[in-house]
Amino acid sequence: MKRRSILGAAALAALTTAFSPVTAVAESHSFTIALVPGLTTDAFYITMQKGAQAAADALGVELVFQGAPDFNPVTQVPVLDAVIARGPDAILIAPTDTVQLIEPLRKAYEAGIPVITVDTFIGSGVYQTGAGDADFPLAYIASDNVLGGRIAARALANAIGGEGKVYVSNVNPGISTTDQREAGFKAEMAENFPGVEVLETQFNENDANNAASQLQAVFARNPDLKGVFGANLFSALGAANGVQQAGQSGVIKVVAFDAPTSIVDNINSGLVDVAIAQHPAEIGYYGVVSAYAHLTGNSIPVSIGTGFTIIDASNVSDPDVAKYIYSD
């Protein structure tokens, strides 16, 4: 099942008809974007990598691809600091705080490099408002995190009979996908699902060691647990383990966002019931593409929405689903 925000079409439409990339390519422009992933080990970043490149490749740029081997705003600020001393011609990023990152990358908005965010965001991710203090990038690429949540819960509700305890794992506060895809979660489990006791949020701090540990602990407290949400790629594998760590695979049931290629395993096993993919070469593609049309002065849209895949077992071995499972 596949899905895509009308906000998102519309933008990648009016995208289209703001820039052809054959004649950009016959312009012969030579420019170099960078793109400073979330961390540099995630098949998620590295997936995006890929479709930034094929971009890249098609319009003749140069593409500098640079960041911290784990999402922290501590180890990201030196790795952005670098990328803008190159002096790039524009700079796509994935933030790691909504808050931390907004006076370095105003840094760079300072010395004339124009700011695309992809997968998360600073500030509000509402941009070119004139309002605020993190409204300076020109525009925000990703999922519609919220809607993936709410598509989480009624997964995980349905997965579970419409009642049951529940929690979210998840990675730390102020991470704008993550606080997103929970906030829509609880959104949805509150508004259609009043069978489902929705119980704290735990987190791990991006380490699957720490969430299956959680998981064990929930359990622990919830003998009667019937279900976890994972907002990201590790929060899900995590938990996964510690379900099955704790004999209760196939008994509590799993929701993981984002498909790394253990996801399939997982799928087949029963350890995991749904996982939902992103499109993180679409947000890589996108993101280039957006970038060189501003460079060749070209309009772009503020805000552009791309789509995912739901996988579960019933559709996990079709290839026209199985192409969205992440590269590593």
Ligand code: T6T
The other form holds:
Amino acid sequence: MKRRSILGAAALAALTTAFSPVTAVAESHSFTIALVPGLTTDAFYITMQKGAQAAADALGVELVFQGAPDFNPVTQVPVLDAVIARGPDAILIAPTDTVQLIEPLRKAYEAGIPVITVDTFIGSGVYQTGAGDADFPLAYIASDNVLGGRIAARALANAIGGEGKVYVSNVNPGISTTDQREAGFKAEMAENFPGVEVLETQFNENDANNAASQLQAVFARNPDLKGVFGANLFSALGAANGVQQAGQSGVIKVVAFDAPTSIVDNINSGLVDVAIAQHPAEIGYYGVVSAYAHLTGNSIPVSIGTGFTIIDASNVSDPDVAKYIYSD
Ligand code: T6T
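Can you give me the structure for the form predicted together with the named molecule, which would complement the form predicted alone we have just seen?
So here's everything in the complex, that chain up top.
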């Protein structure tokens, strides 16, 4: 009897060792996952980091957040090199250029470090095809940016009554997300809003001050300007500031991609008509979960799409909507 109960205790201990969540956490503590954002001081990536940290805490892995101070391949590549040198178990990265990050990321791949791109992609963004070019990342986790551009076009066309001149305030060519937003915006206008004239895109290098000056210069050349689409947080913030500085608040309509905390005031004051909030926390969360699944021998989807929340004056104070406003 005594012997049986000793055996029973041993069997129970073995079972506990095999299935206890505490044990699973202790074992997986050996994984370190690096998240390299487009830049560190952007509310979009700060919110992504929070989502990634939530997943890391749940899974008991270490998350390292290391990025450059600006959105630029020239500053991102040395950060990536330093991350590779640390030898993390996996790298999640928002590459700042579709072409210029291919070879730097190939170094990680060749060192045996799995790569998942979040938010932005390299190459065509279609991975694991066997093409052998830029298809080596395991997965791409992001918003549908073409769709986001189409949503922006519909919102802006409706805000201006379907007629008049608009333009896109954008970052730089060569960034997958913002290129796709512009492409979606222009395609939607061309297909469904023949009365809207899309002027030449203004590239601001992710500098809100540039975007504000450009708004005023475009307005000076086109006093009948009706609207602007800010294709990311800094483009939208800058374009909206430019509209305000030109004394055109509520007259030149602004549709903003991204939703920093300042968007609430800008929507309430009528400066911004619509903001398209991405779900960066989801991107971070599923980035870490995907890396963990791969590291523990599970297969993962090659692409995961996250959603949008469309914010305007009618819903900005609804807590179910406001929860998608980014963290500072
Ligand atoms: O719009 C986001 C991100 O999706 C894009 O790739 C770069 O700009 C942001 O980080 C906003 O600043």
